[in-house]
Each structure stands twice: as C-alpha cells, then as structure tokens.
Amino acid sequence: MNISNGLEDVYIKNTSITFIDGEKGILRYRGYDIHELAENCTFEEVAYLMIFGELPSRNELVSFSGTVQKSFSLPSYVLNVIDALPQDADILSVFETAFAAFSSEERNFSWSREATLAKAPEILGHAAAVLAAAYRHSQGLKYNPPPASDSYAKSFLSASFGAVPERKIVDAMNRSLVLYADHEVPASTTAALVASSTLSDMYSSIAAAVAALRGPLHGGAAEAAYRQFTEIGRAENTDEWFSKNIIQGKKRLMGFGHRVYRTYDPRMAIFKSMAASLAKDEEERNLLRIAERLERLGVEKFSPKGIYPNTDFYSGIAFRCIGFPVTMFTSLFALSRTAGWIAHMSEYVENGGRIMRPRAVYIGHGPRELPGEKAR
C-alpha cells in the first residue's frame, strides 16, 4: 500500500475558508488577499469573515465585538488553575490547560450552526483573556482582564502590559493576528478536526490543536528562528555562522522552508516590513540586520530547491518589538489561530464530516505462540 508519511498531499476536507497557491505565493481568506486584509481590516473583521463567511456590516461588527468583549472576564476556577501552575511553566501549556478547564462546563455542547455562532465570540474573548492572564502570571504580575475598547488587539495588549500601548504597536499586533489567523489544515488544525470529528466540544478540540501547535516544527518555529538570530549575536558574525552550521549541515536553517510554499511565503514580507518599522533600539536593529543577511544567504543556497523564508522567519522580531519575550511567540500564534480553528471545525462538522479513523499497514510479526511457561 502507498503510505503518505506526514499525510503530505492527502486531502481531508473541502473548504471555502483559505486558498493557498504554493507555487505563486498566494494566500487568501474567503477570496480576499492576505495583504489587503492585513493592511485594511481588524482581526475582529477577519475572524467574523472566517466564521460567518462574509465581512461584517457595521452593525454586525458592533454586535460581534460586543459579545467578544463580554467574554473577557474569566471564571474564578480558570484563574485558579492558572495561578496554581508554576510561574515558569510554558505559557502555551498554560493556555492549553485553561482551555481544558473550560471544557469541564461543556457537558451539553452539541455542534450546530447556531451553537458555533454563539460559541465563537465567547471563545475568542476567553482566548485573549487567558493568554493575557498566562503572560502576567509568567511575569509575576497581578492579572487584570482586558478592557473593552475599539480593538481586540488593543484590549489584549492593555491587559498584558497593564497600559494602553501606542497606536503603531496596536496596529502591528492587529496585523500579526490577521496574518496568523489561518493557513488551511496544518498539524494543529488537523488535530482540532480530528477531535471535533468525534463531536467533542470546542474547548477540548482547541486544547488538542494547541497541543499540536506546541512543537518546534509548527508553532515553535518563530521562537526557533529568533533564537538562531540571538545565537549569531552580531550581524558581522552571520556569514561565518552560516558556513559552520548550515553549509556543513550541523543545523537546520529555522524559518526557512514550507510544506506548501515553493516560493516566498506571502506573510513573510509583511512581518519583515513590520519589524523594520518597529525596531526602536540598536539591539532590535541588530537582530533585523542579522535576519536580513541570513535571509540573503539562505535564499542563495536553498532557493534552487524551492526553499524560501516562511512567515516565522521575521515574526519573532516583530513580536519582540511589540514588547513580548521569546517565550510568548508561539502563544501569540495560538491566540490568532483560534479563529481559524473554529472556522475549520464548524465547516467540517456542520457539513456532515465523518469521524476521522485512518488505518495503519501492519508490518509486524505473523501469528506467534506464547512460550511454554506462559501458555495456558
């Protein structure tokens, strides 16, 4: 039998959510180009677009955003779970644990279009509040819920940092959320689909997605790319580091390559531009110079094989410039991707998707007999 290792090129669902052309470097949500959405839309509008299928009218957006904001308040048992975890716990694990805790109240959840439309804004509100609480916990700071505002990104940043950030920081956070909101069915979305195909509740299914996202080959790639920049240290060290580590095959070039794209990831250029506009001190500008030099070296070596920088190459620098430590990068990915997970799960289950039950080809022993002392 033909085995597709990693399920590469295996199609598991029809979708009207996200279109990717890996050869031309095109990414669209519901038909809209990612560049236009990142430049002109709020994350709330994009989340609504993904879940409802169309961009919201003014009144629809006000109603949707209002429901999201009502869910910025967290129940005491979820806050107690977060507080009970070690301060140095992996922040994404805290996020996952909190969502698993929410699932304890979902005994009567039943998938339907009405349930999705009611539950989606609640989950988006809880996601922002949980991640802000997890971040504050990691910093040894008291948690304050996200305040109501005209922007999901602003509310989340205000809760995280304890103050309203300047406009360009809010705009950068908003663009980041839009850029990471969905990418068809990578590992984390597939994990969410597997869980939801059993008719498990939304919170449990998102916890499954977060568990898959934690790996360095998926959500952790931005963190790994950023750490290689800090390892290089100075821009003038880049060529020597590349020669010793990449040319000689000692390490992988993190933030390069993608299972779908054979050209530049269209999100990468936006993150690169954001990082360049946000870099405010010598340390951040130095990181940017390292990344730019490493990008050139990587493209020279790997582009003939169709390997180019992906969205994670520059996103860590942008997150650093926004104000977050490297330990938050993957969790910020999760916050954004929650919208895409909800959209794909509801699309699959509501369209009659079957429980996922793949098979494995057995290659072990044939019939065997127990040794004499074990036989009955």
Second form
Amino acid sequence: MNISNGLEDVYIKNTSITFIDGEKGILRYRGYDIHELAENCTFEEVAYLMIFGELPSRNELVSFSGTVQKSFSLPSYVLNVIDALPQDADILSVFETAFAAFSSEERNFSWSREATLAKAPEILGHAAAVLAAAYRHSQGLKYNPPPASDSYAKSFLSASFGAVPERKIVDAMNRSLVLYADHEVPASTTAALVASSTLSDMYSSIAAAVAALRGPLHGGAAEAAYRQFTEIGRAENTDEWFSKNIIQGKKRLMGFGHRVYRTYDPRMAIFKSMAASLAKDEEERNLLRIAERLERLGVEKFSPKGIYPNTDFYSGIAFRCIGFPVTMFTSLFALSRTAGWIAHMSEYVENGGRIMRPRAVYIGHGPRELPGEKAR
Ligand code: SDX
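Target state, the form predicted in complex with s-citryldethia Coenzyme A; input state, the form predicted alone:
After this comes the whole thing, all chains and molecules, with the earlier chain placed first.
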C-alpha cells in the first residue's frame, strides 16, 4: 500500500482556476500570468475572474463590488465576538473566530451556482470588515466599517488605519491581495475542500482553511521569515546567524522551499520589488538589506536541492511598509486567499465533487481479549 507522505503528488481534483509550473516558476490565474494581473488588475477583478471564470465587464464589476461593499457592515453579534476576546489575542484567531460566527446563520445553506453568486461577494466584504475590526481591536482603537470606495484595498486600509492612505500604499495592498489570491490546492485550500465536500457551508469551510493556514510551514511563514530578519538585527550579523542557526542548528530557513516550486516562486520577486520601492526609512531599508543577504546565503546553500525563496520571504517587509505589524501578516494572506478558497470550493462541489474520505493503513494490534480484571 503506497502511502503518500503529506499527500505529495496526489491529485484531488481537476481545476481551471490556477496553473503552476513548479519547474519554470510560472503561475497563472485562469490563463493570465501573475505578473500581468498584479500589475494591471484590481483584487475585485481578480476575485471575480477566479470565482466566475472571466474578467468582469464594467457593469459586472460595479454590481460585484457593490455587493462586496454592502457586506462591509457587520452584525453586532460578530462585533461582540471580537470585543469578547482579549486585546492581545492573536489577530488570526480573532479573525477566524469572528468570521466563523457567520456560520450560525447558515443552517439552510446549500451549494449551487446561485449560492456562490450571492455568497462570494458577501463573504469577501465580511472578511475585509472582520479583519479590519480585529486589527483595530488589537490596537485598542475604535472600529468603523470600511467606507465604500473605488477599491477593496482602499476600503480595507481606511477601516484598518482610520484614514485613507496614499495611493502607492493602496496600490501595494491591492497588488499583495492579487498575489496571495490563489495557489491551487495547498494545505489550507485542501482543508476548505474537505469541509465543503461534506456540503458544510462556506463560512465553516473557510474557517477550516484559516485554521490550516496558520501554521509556520504554510501561511505563518511570512511572519516567521520576518522574525528571522528582526532577530538578525543588522545585515553584518547575517552570515553568523545563518551559520549558527541554519547550517549548524539545522533550522529551516523560513520563507524558503516549496512543495511545488523547484525554482524561484514568481510572487517572491514582485513582493521584493514592492518592498524595495516602499521602504521609506532606515529601519525598513535595514530589513531589506538583511533579507537580501539571507536570500543570497539561502540560495547558495539550498538551490542545489531545488529550495528557493517563496512568496513569504519578502511579503512581510512589504506588509510592514504598508503599515501593518508582524502580527497581521498571516491574516492579510487569509483575507486575500478567501477568494481562492471560494473559487476552489464552488468548482469542486458544483462539479459533483464527492465527500473526501481517504483511508489509513492499519499497522496496530491484531484482535486481542481484554485483560482478566476487565473481562466481563
Ligand atoms: C506557502 O503549497 C503552497 O502553494 C503554499 C503557498 C500558497 O500560496 O498557498 O505557496 C504558501 O505556504 C509557501 C511555503 C511557506 N513555508 C515556509 O517558508 C516554511 C519553510 N519551508 C519548509 O518547511 C518547506 O519547504 C515547505 C513546508 C514549504 C515544503 O515542505 P515539503 O515539500 O514537505 O519538503 P520537506 O519538508 O519534506 O523537505 C524536503 C527536504 C528536507 O531535507 P532532507 O530531510 O530531505 O535532508 O528539504 C529540506 C528539508 O529539511 N527543506 C529545507 C527547507 N525546506 C525544505 N531545509 C531548510 N530550510 C527550508 N526552508
């Protein structure tokens, strides 16, 4: 019986959403290259493309964005869930808990194209509002719902920061949301597929995905990679840190390696150049110098094994330059990936995807009797 460790090379569905060539470092959403999408499209356009298969017409975009923005307002019970949690609670936990609370209204949810059409923009709107509220809660600041605007990124940032940021910051947030929007079926998307394959509702299935995303081997890596840079402190300390921790200490270099890519993750370079163009002060430039040095050391050491920097290596510095603390990085990944989770779940369930029920090879005891004193 061949067991695939970590489901490596196991194919669980057909998809028309995202194409990855791990050898050449190619990533496309619905056939469009990630570089083109990141440069020219809004997150709303990419989310629509991902979920419905084609880029929206002007009218389709207006209607979709309008529904998203209607869901920026949160029911009081969701805000009460956030307020009930400690201010220093992990922000992704707050997001996951408050977002999952919406499933309390989903008793009669049933999967269909119509359901997806209605739910997708609602969920994207709720996700932005919940995350902004969770962030404000963590900062001990009053929360106001994202204001309607011409951009999802701008509305989300305005609610998070309490003011409309400058254009280049909005553009960077939008580009980050496009870059993280989907990546085929990593652990978090697979968790969403397992949950939705039982016909559980969308909110519950996304909560399952968020739970899987948290780990430092997956979505938590952006935070873990950034914490390497702050631990190193100065670029001149990088070589010694690398030798002590990665070479001798055999620790994983966070933000490096990937199950699919055997070359550079195409998203990495886009985040790197974004961080370089946004770095405004000596602290951010110092972080970049450390990251660039660590990247060189990591590639030198690991590229012969096909281990290269991935999307999470520089994304944290970009998020920090946008204005968020390290405690928000994985949640920003989750906000963006909500689009991909919805797309893959609806693609799977609406195409008759069966309940996911793998097997395990039994290697335990054969049949045996209870010990004397227990035998009845
Ligand atoms: C994301 O899948 C996706 O698409 C995910 C993602 C997305 O958009 O959804 O792209 C986002 O999660 C990116 C990955 C972020 N994670 C990290 O940066 C954490 C560090 N990376 C690794 O732990 C690892 O590379 C994984 C988890 C990403 C992939 O793990 P695999 O494919 O299971 O590889 P493995 O753990 O079996 O390692 C194989 C070998 C091992 O060496 P040997 O035991 O064979 O000697 O490679 C080594 C590992 O020790 N290795 C590393 C390493 N990654 C793998 N060694 C040092 N540093 C690393 N980062």
